[in-house]
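A lone chain, given as structure tokens: the form predicted on its own.
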Amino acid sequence: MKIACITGASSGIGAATATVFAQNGYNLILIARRSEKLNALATELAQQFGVQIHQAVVDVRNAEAVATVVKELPDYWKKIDILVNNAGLASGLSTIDKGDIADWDVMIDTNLKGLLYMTRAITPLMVERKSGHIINIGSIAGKEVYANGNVYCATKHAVDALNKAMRIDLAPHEIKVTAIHPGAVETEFSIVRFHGDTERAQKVYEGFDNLVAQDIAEAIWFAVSRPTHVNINELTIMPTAQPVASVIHRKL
């Protein structure tokens, strides 16, 4: 059985990417910071799907736990053939002049330095066996800049970029990359974006038919179920209200 690698897997589009990838018989690497949701899902999975699960409590920010983790995994679950970059958010929603550097902070450990430390820690693992994916979680924020997203839309344009250059630079060890843009997607994001003001969360999602988890999920298989001589790039994916990032066609 095929071994994948989710980060930011206990709720939203990690959870929903666990779900998938178990339908389909993966065994999973199911990484959060949240033990309870993580231990409620891995058993959740397990008993339903039958599938092996290796849970890992770790903060994507902390460089040094990441890496043990990785290098603590026994033998087997070590031949990870997919590694999905999902954990990330956005903290704060102001201009430039207002933001607060902490929303900066953990914006740019989570969404940049996150995803860098997964991918040095999982890659080598990869190219020692010339074969994997790696799905890496952007946004239309990665795309395009919209009002008051300054430092969020920042992290993304940088996702953006890592996915063009891992892609060159492994393509030579036959390991595919693939980035996932989504536009506006209802999971906990704006939960966490207003700091747990999920009134102003709600109104968010309000007049429109957006995005779900699930959405997101199948578009990763997608990805990841291509033959091997096809790699996609790149994926942007819209509700059919919202044609850009900014312009949201709301019925209220």
Ligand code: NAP
Contents of the next structure:
Amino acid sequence: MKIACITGASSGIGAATATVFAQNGYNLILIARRSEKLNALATELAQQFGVQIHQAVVDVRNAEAVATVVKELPDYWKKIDILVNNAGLASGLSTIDKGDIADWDVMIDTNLKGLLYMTRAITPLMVERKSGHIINIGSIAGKEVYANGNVYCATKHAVDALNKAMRIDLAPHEIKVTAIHPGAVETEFSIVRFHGDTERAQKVYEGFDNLVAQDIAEAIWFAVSRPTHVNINELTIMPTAQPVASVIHRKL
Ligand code: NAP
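What does the same protein look like in the form predicted in complex with this ligand, given that the last one was the form predicted on its own?
What follows is the whole complex; the chain from before opens it.
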């Protein structure tokens, strides 16, 4: 059975992706900080689909913890076929002159450095086996910028650049690299962005059909299920009502 390692598996796109992989018979390494959420998902997927799950409660911002978790994987679990670099967040939404430096740090440390730490820990295992596929979850914010999105957009532009650079570095080792760039997906994303203000978060998705996590999980599955000679470089996936990052047609 093949193995997928998914970061940010406790919620949203990561949890939906874990479910699609389990449906397709993958054993899973699930990574996030909230152990109770990971536990609940792992139990459900193991029962429903009969797959094996290895949970790792780790903060991807901690380079040492990430390296240790991967180093201490039992040999079987080191044969990772797919790495989904999904853990990430937006924190705050304000102009550059009023930005909160703590928000900036958490976004840079998670979206950029966390993705790098995971990639650095797992790619040598893929290089050794001359096989693997990395899926980087970017964003429309990595393709365009929008008002008040400054640092989040910068981190996702960095993911876009890294996605292209990784592909060049890893092609000689027969490793595929794909970026998925979603527009507005209703998950815990806006609750996290607005620091737990659920009312403000709900307003983000009012009056239009936003994407749901399953839409992105299916696109990830499409990318990983192509034949060996086909690499999907990137997919940008938007709600029909959101033609560009900063325009949403709402029926209110
Ligand atoms: P979500 O529901 O908030 O899920 C984010 C996941 O990331 C959670 O499982 C969270 O788990 C994990 N995470 C956050 N910080 C972490 C850390 N330091 N260490 C380990 N795990 C961490 O949001 P989502 O929408 O599914 O977001 C997933 C990805 O999609 C992110 O990279 C986001 O930027 C991207 N994206 C989202 C949208 C959108 O509209 N929702 C659009 C474009 C791109 P714990 O809190 O348990 O650690």
